[in-house]
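Only one chain is shown below, in structure tokens, and it's the form predicted on its own.
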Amino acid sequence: MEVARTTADVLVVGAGMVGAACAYYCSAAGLRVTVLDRAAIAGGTTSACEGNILVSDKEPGAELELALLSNRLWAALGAELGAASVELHHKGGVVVAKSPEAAGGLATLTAEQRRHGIEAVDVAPDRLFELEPNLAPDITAGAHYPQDMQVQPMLATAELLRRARRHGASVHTGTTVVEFLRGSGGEITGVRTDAPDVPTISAGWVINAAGSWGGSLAELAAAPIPVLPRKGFVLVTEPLPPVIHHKVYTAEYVANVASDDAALQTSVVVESTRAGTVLIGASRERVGFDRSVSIPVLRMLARQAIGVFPFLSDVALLRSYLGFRPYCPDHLPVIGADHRAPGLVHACGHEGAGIGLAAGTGHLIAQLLTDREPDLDLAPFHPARFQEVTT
């Protein structure tokens, strides 16, 4: 049995993908790291997503800069960890449009993305069907994004934590933070937990990597941030031969990701996995942590997927699953130290981009905590941007 460590330089709360990346990069930088999670490794949002590492759905701005940094880091992680061990696949993405309006909007977006470092290739209809021969015949325009990747998120999370352990990190699951400990000046010095083997853990820094529960953890630290759960469903088909070669989604997907609407939105996303199953998403709605299954939403996703790939009408579904994406009102993650609670660092609120942005987030957090100049300006992600709203 692993011996509990009661002191650390860095305590990471959350053993999902973002928390694992923070633990990996911080431990590799020579910091003593402890990771806590109230459930299991990769037991939250990480276990209920597709594993996307995307630049294609990013508009110019701070999130795109983080996505490009993270994209490069994921490529390096693939070489270090072994791409096969985490099912990292440089598959690329294809965005399709049926209407003239959608095609025009997509062309405008790709032109802007190219000016900001994305490889976005406008594709004529004949070339589009060379990339994806099984597309519906009424698709009239598209774009190819060679930088898009996919990873198996639970495998990658476990492997990053395994590497962190090799650097001396310890990981404690089934352990809930019940209180933040503070020094004489009000600074956070660690946490109290509900676990008898690690009742208190002292740390110089506590990282909030609690995903969709990041808002609740921040509230416990008296440093609230507006991270809310955004529910989504994914369908899983029976295993198939290689019939879908890229991540394929409709042009409306980008608009739905950027929407502030709490009501249900769906825009089809379809891709194959290494195991042969096809994943079909994506729905988004803010209904708290309601885990009820909606058959109408599942039918809507299936119908939209058939509209892009008609052959799917004859394919059996194995199952569906749902998860909660950590939503922030301005669609940017919260990354950085919180001056309201010195010692607290946020790394949450990535919404549906957490897998892709995890590597960049962990890398930047490690730079911050070792007094190195971060590779990106963290100001757009700083928790202080919400202070007027949450105080």
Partner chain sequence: MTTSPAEPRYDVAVLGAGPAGLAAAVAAASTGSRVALIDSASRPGGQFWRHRAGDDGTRQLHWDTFRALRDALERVEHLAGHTVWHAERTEQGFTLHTVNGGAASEVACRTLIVATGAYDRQLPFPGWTLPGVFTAGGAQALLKGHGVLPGQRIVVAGTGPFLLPVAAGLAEAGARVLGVFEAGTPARFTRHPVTALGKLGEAVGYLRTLRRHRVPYRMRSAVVAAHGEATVRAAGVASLDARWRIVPGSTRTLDCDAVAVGYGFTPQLEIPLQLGCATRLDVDGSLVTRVDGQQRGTVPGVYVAGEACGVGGAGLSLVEGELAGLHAGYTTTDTRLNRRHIDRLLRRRAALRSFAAAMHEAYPVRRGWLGWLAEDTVICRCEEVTASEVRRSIVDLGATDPRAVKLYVRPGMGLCQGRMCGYATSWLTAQHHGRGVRQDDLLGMSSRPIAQPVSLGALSGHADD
Given for the second form:
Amino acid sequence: MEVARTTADVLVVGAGMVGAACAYYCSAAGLRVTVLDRAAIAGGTTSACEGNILVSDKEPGAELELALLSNRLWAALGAELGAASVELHHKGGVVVAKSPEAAGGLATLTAEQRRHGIEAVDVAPDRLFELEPNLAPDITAGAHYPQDMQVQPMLATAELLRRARRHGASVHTGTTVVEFLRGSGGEITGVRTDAPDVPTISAGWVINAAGSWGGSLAELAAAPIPVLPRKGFVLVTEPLPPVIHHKVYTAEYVANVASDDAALQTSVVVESTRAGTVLIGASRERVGFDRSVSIPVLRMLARQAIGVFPFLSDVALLRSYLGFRPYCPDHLPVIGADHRAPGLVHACGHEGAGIGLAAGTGHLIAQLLTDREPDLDLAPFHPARFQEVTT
Amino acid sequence: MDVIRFRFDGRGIEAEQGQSIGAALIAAGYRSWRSTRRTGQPRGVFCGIGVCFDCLVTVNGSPNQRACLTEARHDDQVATQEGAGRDHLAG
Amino acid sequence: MTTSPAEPRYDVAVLGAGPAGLAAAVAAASTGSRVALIDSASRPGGQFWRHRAGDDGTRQLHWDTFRALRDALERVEHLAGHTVWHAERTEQGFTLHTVNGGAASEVACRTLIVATGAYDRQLPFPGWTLPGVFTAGGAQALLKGHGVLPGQRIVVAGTGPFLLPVAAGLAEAGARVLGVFEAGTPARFTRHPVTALGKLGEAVGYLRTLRRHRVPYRMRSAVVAAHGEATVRAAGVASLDARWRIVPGSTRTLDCDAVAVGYGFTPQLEIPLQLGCATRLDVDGSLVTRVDGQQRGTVPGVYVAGEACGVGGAGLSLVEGELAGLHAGYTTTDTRLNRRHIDRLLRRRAALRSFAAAMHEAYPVRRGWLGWLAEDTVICRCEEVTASEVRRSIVDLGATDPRAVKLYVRPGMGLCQGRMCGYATSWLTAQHHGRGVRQDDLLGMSSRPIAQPVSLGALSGHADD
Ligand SMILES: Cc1cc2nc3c(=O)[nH]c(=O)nc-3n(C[C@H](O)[C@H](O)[C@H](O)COP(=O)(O)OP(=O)(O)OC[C@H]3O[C@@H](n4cnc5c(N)ncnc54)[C@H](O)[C@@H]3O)c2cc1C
Ligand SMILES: Cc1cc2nc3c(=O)[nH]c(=O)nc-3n(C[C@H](O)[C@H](O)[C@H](O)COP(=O)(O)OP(=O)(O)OC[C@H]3O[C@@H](n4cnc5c(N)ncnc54)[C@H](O)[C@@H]3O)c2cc1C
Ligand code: FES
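Here we have the form predicted on its own; I need the corresponding form predicted together with the partner chain.
To see the whole picture, the full complex is given below, headed by that same chain.
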């Protein structure tokens, strides 16, 4: 076997959605990029999610800014990659409420969101049924979010890496980082791997795009960050004709996304895919990396989905899958250089929004590494924020 | 043994007691009763034991029933299934 | 894990009422255990003893054995028509989630015997999705279970000894069988010492039947195409070289109205995989559950018997089922074990397994079949994914394993959940990366948390929380 002495400007660890976006934007900016993954392309959480690119579920603040930036970048990516090749769909989101309290809460939320640049349209019940004819009749209020999009995340990851390869990037799967290499000043100069064909890779920058395992990778670099798994199930139905036109969810969803509660939460999200299946997500539970299937959770998701779309009662559940969202205690991703380990840059911890936020993250990282002024202030995402909290 | 009579796209079909709808349709000379979602190709029984899901058919209004497993019953209304078989929902 | 404070209703639940499951249920009941036998079919017997309502067994093999087992089911609760869609570990044992028609219910047990059998293994070829092309087992199931011939002029093809009873049965029932096209060259097999076991006698009987009906038996040949518009009208039959590549110019067309094909069997593993049982790659290249001398899987309380732990025919299934049933019964009732009987079963198991291994070695799948595929040959029947789309996902999108192929271009994402295309997709991926099919390839296409479709209404309506 030929043993390559590999040198790169940027080494991306993790070939998920976030790593692929970093590789894409960095290589497009002229950097020489190498991507490593211990498993396969898009084999991590990226293969266990729903692929929504949302602004509707974001509360005002840094994450919303990143989401709005990402939303624009995804639209551009769709044009460049070909929307069909990554199944990018400007489908829009619809949020529905049954109880008067939920309806009131939704109206307050949309008003606030509009002030912060989200297109949030309050929709009267009769118009709601024009948007989604199969909704449950007892739904009393709703909002429409035309900016929300959907993408097939595995295809998007593979396509972005394909483009990166065209820009000279190389991708090594089945390759685990086992150690960080350091220079005389303690700075990170590359990694050692377990793969005989690329035993070491030296790089000017190492990007931690290891998703839910970003905490362990950071640990390996002696620069810990608190990224933890938050488990979620998704149900997949048999294929149907196009019956659900938007991403539809209940008003409780936004509250759950931002919740700090470790206990199980389900607030259903229902949508069709290009393939015809309907996805029903997603639960949120903090139970570590426990891969067991929980029938009560599946049952609750099914019940809630039928509550929104009663016709689903006769529709068959075909399969289910589960994944682990990479979350940080403050629900913000970690994006930026780690001063404890010069040369290490984090791009992980995007929790339930890593597909959507990947575009903005990759773009900002490329700006950072080519000494350009980032489009957004990166301070809220900086890894140092955790040390500030603890000291 | 009792003869079961059911209807397939409006035509009368006879089946033995305990026979599947798929077997009865094959015995009556039919080979396919579904068209695929993507390319509209005809399909009928393939595996015969309920694992391939090729033999899908609409029985008494319920789409996606496996004809090879579903026992024929008196007065069943069996219909050819186009695509996912729920076009009424797409309305 | 679910906590169910109540004592499970059954000591032993047996999933599957084929030869293995029937033997297991009867053996477990003989120890005094409370036993449930669950099968989605309305009649017991599994694939081997598939029969019609009121069947007198005239055309069946070892029907006396079946009758004896069926009669002994008196002491067993037989839950016919119950399909298990998920199995879950509980503190007390296991809960099986079932559907019966539209109704959901649960079966709680202390130990579980999985005897879910196998289904025909397929190699795609141009035209294999045409109506009138059946699996070999499917053609036989129509006949044995429903008294219906799949056609009048039938071509039988594939590999393995199973083609013989299929062809013989069709011929005996009045079909014109145009030939049995065996891709392999199993002559070597007859030289194996264990063929003395008597199983060979069965094969000789089938060959005699085929001769009587003037059915040609051709080795190193295969159906490499099916032709027709709405239904199959002809089969392209080719001679193969030792690696199963088509001998140039050898393809001829046989007019027919049905084709029955099978290249061995694929064990049905979703339930053991849901429970976390370890697997291995068997001699025939199938993913099977690992079991020990007592038929125990690697998860405590789970036993596996029959084809789900290795394809080996009904005789082996019976022995393994009895072993599993006795051991599961002994552990739940604390009765004393009859060592001599167990030893006899173990010896028989060893002999039958070595016979099965010899058989698998005599009928391997050779890589030349990949050359039968055209660019537009469908690999995944459900999602209509073609060979070129599978290749594109490997070459352009960088898929390194079949799971990635599935995630990118959807083979295995349809209703059958990869049961039909998992094997072929694994081959295509492995071949592109210059390697053989590995256990991980098959595992990536075999995990099915929902083993059988269940309506969302049935799932949600049944409250236990
Ligand atoms: C149920 C569910 C639904 C979701 N729905 C959505 C949604 O609709 N929209 C959305 O935007 N987000 C959604 N998410 C979240 C989204 O999936 C994640 O935020 C996103 O996939 C994270 O991408 P990533 O690239 O950071 O991580 P991953 O995709 O997990 O990639 C990390 C990669 O790093 C590799 N790796 C780890 N350690 C090492 C090492 N030491 N050496 C080499 N490689 C290593 C792993 O193998 C892995 O491939 C959902 C998540 C779940 C669980
Ligand atoms: C279609 C077909 C026809 C065959 N015909 C013959 C033949 O004629 N002669 C021969 O020697 N061999 C035949 N075989 C080979 C056959 O597999 C073995 O001979 C033998 O039947 C294996 O016995 P078993 O008990 O291991 O499994 P099986 O006989 O396959 O029994 C498994 C049982 O489990 C049930 N089951 C599986 N999963 C579930 C679930 N999730 N929920 C509920 N029930 C479930 C099935 O309905 C089935 O009844 C055939 C195989 C197939 C696939
Ligand atoms: S023919 Fe395969 S499921 Fe009915």
